[in-house]
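Shown next as structure tokens: one chain only, the form predicted on its own.
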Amino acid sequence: MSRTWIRAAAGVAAASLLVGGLAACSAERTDEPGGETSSSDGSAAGSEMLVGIAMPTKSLERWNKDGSHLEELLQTAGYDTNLQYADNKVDQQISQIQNMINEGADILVIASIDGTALAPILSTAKEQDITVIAYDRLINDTPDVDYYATFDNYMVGQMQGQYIEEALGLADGAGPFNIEPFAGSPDDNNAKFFFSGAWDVLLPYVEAGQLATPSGKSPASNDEWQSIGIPGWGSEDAQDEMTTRLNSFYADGTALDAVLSPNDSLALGIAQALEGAGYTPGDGYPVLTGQDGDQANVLNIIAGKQSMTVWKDTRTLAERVATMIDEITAGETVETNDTETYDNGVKVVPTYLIPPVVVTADNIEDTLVASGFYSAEDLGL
């Protein structure tokens, strides 16, 4: 049996804990101006616990919906909680989480923008025998890292390989086909896990010819995958980076069959590039990948602009991280699934992992719609 399909039964597994995850009595929100500060009225068993939570930014919409939701879970469990969005500025997340060490915060949940940059602002939380979960973003080079919660981050990749493979018909033997890859952000250690799951599926196929990509940026191995990658995952540099290679390479009428996009705000830029170079839904438009099931690109997919994303649903993310607060403020074994893969260069962090589902326009009503992530209203359904 290989590790990926342990790992994701051990998720599935574990998700069915969840559904009673966190039962609390009610507390008043309390919204300080701004909106970026917080706190519950200390009613509940959390009460006298401040959780500090370090968001990367609000200009993608998976952050805002991961720190809105832990937020409510974590004060209606009853916890003080400082909500903080970076702007995507490393200083500036630095800042926050000082402040939140300076209120006396007893836990630090911190979605990292620089995995390799928070280190000496961490051994200052360790100090103050502050417990640190990373949240989705492993944090590197530092042993001041307890904890780590997030999706099965290589397995995402694989599913864009293989929903490639797939559509291309690489596995009977078809091609030549043109594929143009994208990475994440540099600085982000997720992306070469994306990335690398990905590529192992498909690399053998340019190995053997079945692949080519005209513009030359395909990694000869996961290793560069920084060669290829978009700073802060930025739709524009991925929308402009996209309008260079099919205006320098595409002109001809060289056909592109397909884009590894690896997230949904990557594939937003990517398609615009697309329609910017008259393709149009239908025969002759390239696969495209994506990731996060963010609702612009849901409905790119019902029109035809994007082919798959893989959703990942944050409510679980979250819902996992309050249940590990609670086992820490409890004094409990705080549970784990993963405890050999997510090496930071200094120790190799204890993690839960949760399984992704691919979505497309064939089961968006059954994953999306169903869960209630969205309402068909939302997705005009």
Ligand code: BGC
Given for the second form:
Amino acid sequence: MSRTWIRAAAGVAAASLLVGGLAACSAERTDEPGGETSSSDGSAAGSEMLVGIAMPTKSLERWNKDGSHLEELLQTAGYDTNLQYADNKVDQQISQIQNMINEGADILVIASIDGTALAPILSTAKEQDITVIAYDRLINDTPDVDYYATFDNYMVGQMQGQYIEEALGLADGAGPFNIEPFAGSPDDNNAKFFFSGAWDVLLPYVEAGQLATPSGKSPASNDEWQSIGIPGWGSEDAQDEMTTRLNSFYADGTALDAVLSPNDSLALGIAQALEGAGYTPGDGYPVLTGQDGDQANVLNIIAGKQSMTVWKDTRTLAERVATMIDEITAGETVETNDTETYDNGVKVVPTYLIPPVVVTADNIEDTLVASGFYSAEDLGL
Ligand code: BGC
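Next, report the structure of the form predicted together with this ligand; the form predicted on its own has already been given.
Every component of the complex follows; first up is the chain already shown.
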């Protein structure tokens, strides 16, 4: 890919519109006739910058949106990009990152598959002075990650826990109810935060006897979350696990009142298992949580097969990362809003956290449609 700076003046205007808050940085990167670029101090800030973008998989709707939106923002702002998806295979992601380094990337944006597997390749990146931004998922056990941009992962879990708490009236003392909890992929650092956020709300009700788990798969503490993790966040694995629990512990008519699902891919499989076991939307259908706002899940919410999702507007995350890249390129201080929470085992990585939003059947139009994330037609509305 050519690394020539090809940004036209119109592109600057478009980028400033697209990337909220970038006006100041963009203004510094004034285009000269003939495509040359210079910053206000006369250096070639931003020119010939190559950004490598490593995404985990195309199999989940959100990562496709993340990747294509970030790529579009950066290209419009004049950066060269190399966007790769790794089919959820760690080795594939490492060789893609190696290729980006070989190609001369200046900045790497990485949504890791296994947050503990990238230390050696990031050490190679650091030797080449490449700035590394962890995207959505923290990269652990390495000093060579510079920034982290994500949604507030703990808050995602809290929102799921609070939704179940309210739907069942737990704070008013209602119960006992049956809940089946699930957790995300054991190699995903986020999954720990999602579970902790939810379990900090729900565990007191387990301990008070208001929530029971007939399958026994109820972690006694947040630290045991991996025992109920679904590797690779697979829908089919979640479906199989839910089917097994239903067949083994609910076939006698025991009521299932709630399922804590950490995200939409799991919720999709869980809803299918429920359907397979004869559950139909309406009274007696369990409360089912999710996360991401994937289209299939929003359709399930409309159909009454899922109760809520925690929507993470991937456009805002991509915009934040594009802002970070502009700040890095301009030699400015990179804005972060959390310098305490995300300790990767070697250092606390300066982080920008974006708040997520609860979406239920009642506010789909006001959130997902009003913001243009989906059109009304996408959702059959
Ligand atoms: C992301 C979620 C996503 C999950 C599965 C997590 O790291 O934060 O948004 O649903 O991975 O891809």
